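Listed next as structure tokens is one chain, alone, in the form predicted on its own.
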Amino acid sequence: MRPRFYAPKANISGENIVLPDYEGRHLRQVLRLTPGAEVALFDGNGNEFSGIVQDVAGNSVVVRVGSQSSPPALEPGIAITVVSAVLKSHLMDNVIKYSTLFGVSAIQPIVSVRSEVSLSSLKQGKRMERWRRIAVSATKQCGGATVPSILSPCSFNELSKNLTEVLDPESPQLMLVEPSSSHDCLSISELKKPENRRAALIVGPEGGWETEEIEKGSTLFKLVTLGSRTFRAEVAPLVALASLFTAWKEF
């Protein structure tokens, strides 16, 4: 199997393109490929091409785009936006990685009352860049060619407005709550497949949602549970995604 690289500018056969810095470093320093090596390129939008390494000198790696390849791994028929309260560094990294492996269309980080990070620190730091690289790496790993969008972080109070920009009004917006919630909740197994094939899954922070957030969420979203068990914050979205894809016959 040819090594695969993310190349967002790979769209015209015969063109020479420069790989993103982190992809170039992987090709040059880890795999130690040389000019003439055959590779596969994917543009992050579902397309894959063959490629030939042209130049690995200096800081840039140049690859010539070849013919378009056979379709890569099929994406799920349901476009799911995972909304996750920002967790501690390595835990959030896992949410990004495994959500990408499931084939979600977008990931929306949010800051909730119990989040241990502020919006300003997220926007000023490099975590967004790191999450995008993790999403690219996970896409390569699973054989896909579509990289999920990592949306700009927002507060829980801004979430409903932000979701209207990526979802249709009839798209289900599912807020995962603990089984002990006193509100009326549905089990994921009871949910019908959305006709417009879009949905959002909203998962809380370590320690769970604050009461005020659940109260507000109950007026904006559909509250759902994973049965009688309580899962850790980094595991809950993965269990929920597996349950949704099974219920909606995506597996």
The other form holds:
Number of protein chains: 2
Amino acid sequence: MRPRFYAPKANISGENIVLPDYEGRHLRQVLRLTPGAEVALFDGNGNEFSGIVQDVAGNSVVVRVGSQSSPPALEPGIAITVVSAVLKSHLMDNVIKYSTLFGVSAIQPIVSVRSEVSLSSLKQGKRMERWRRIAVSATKQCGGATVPSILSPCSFNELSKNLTEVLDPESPQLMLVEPSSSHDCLSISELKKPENRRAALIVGPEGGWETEEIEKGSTLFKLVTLGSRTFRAEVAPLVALASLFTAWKEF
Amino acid sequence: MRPRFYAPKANISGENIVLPDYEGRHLRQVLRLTPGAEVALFDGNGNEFSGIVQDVAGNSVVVRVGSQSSPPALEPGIAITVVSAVLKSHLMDNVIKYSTLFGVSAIQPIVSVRSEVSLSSLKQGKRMERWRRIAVSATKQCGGATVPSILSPCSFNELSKNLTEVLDPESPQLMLVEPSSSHDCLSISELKKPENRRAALIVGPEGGWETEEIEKGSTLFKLVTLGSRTFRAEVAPLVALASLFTAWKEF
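Form predicted on its own done, so how does the form predicted together with another copy of the chain look?
Entire complex below, previous chain first.
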């Protein structure tokens, strides 16, 4: 397989484009490619092109866009927004990385009662930029061509309003809870694939949701479980996505 | 929930038992429990008991076994043996941890062509002991009461013979491959639940299987895929188990 690079400006065959700085560094310093090398370029919106390296000498790496091609992984037939309570640093990195492997369309970080971080520190810090890089890197690894949007963090209370802007009213909004926390929850494996092909999956922090969050969630969202087992917060989205992909025949 | 401890000797109500050293240290030094504290004890074979701490003063922690109770997580209705190529240290730790969360019955480490470790170094080193501890710890976390057996490592070539000893002939032996590696593979979501309720799931190393391993595997095992996406080696067993649990209605 030719080396693949994220090139958000790749959309017209025959044009020369400049790779983003970190992708250019990877091409030049890690893979040590030289002019004439054949590469693949994906634009983050599901499109992939062949490309030929033109110039690696200056500060920028220039690649000529070739013909459009199919990315190695098919895009999923359903657009899923993963909503995750912000976990401690490397655990949240894993949530971003693992969700991206499934080709989700967006990731919405939220601050819940038990989150150990505040909204204002998230908005000021560099974590959003870090998460975007991780999403690009995971997209390269899994063979997809769509980089999920990392949405601006919000509180659990703002979530319902934010989801209304992203999804249409028919889309299921699935809040993952432990089975012991509510009698009124469905197993993920019983869920029907939504006809409008959009859904949101909402997963909680280390230690789980607070009782009042589950109560509020039960009025706004559909509560779902993964059987009687307790999965750690950083793998719960991955397990839930794998289960949804199976139930909805995306695997 | 009462704190839970692994107590392989807990099987007769009313008896006093000594916890394994590392469980005793956790009870005394981390949770700082004292005589009279109520705990739960699981024996690793699916049984759980209440217990009352008797003595924490000496080198050993003594607990009186109470009545039998149900573990928080139900045991899965199917006994799955996860076979995993040995990955680099912390990645293999994750394979052990994540597989245990599903309540699998055994984990078989194997050395494949691309594994970066030899069988003899695995058998001499302390990794087996480390993996057993990780399995106990993950069993506590997920609420299960069955600690998977960590089987003695073998080579890919010995695997078929070893599996014959663990499984009966009707049990599916599923080898996870990338879809590009063979035209003759089934999607995991299409698999029927085996009537004898036993199965093996075989997953490869970083970088995937060698061509000759896939050729050999195709004659011995059933090749399966997870759609067209490429999952990193340390999460592939988790994704495959979540998919099997969904397809087989274990969630």
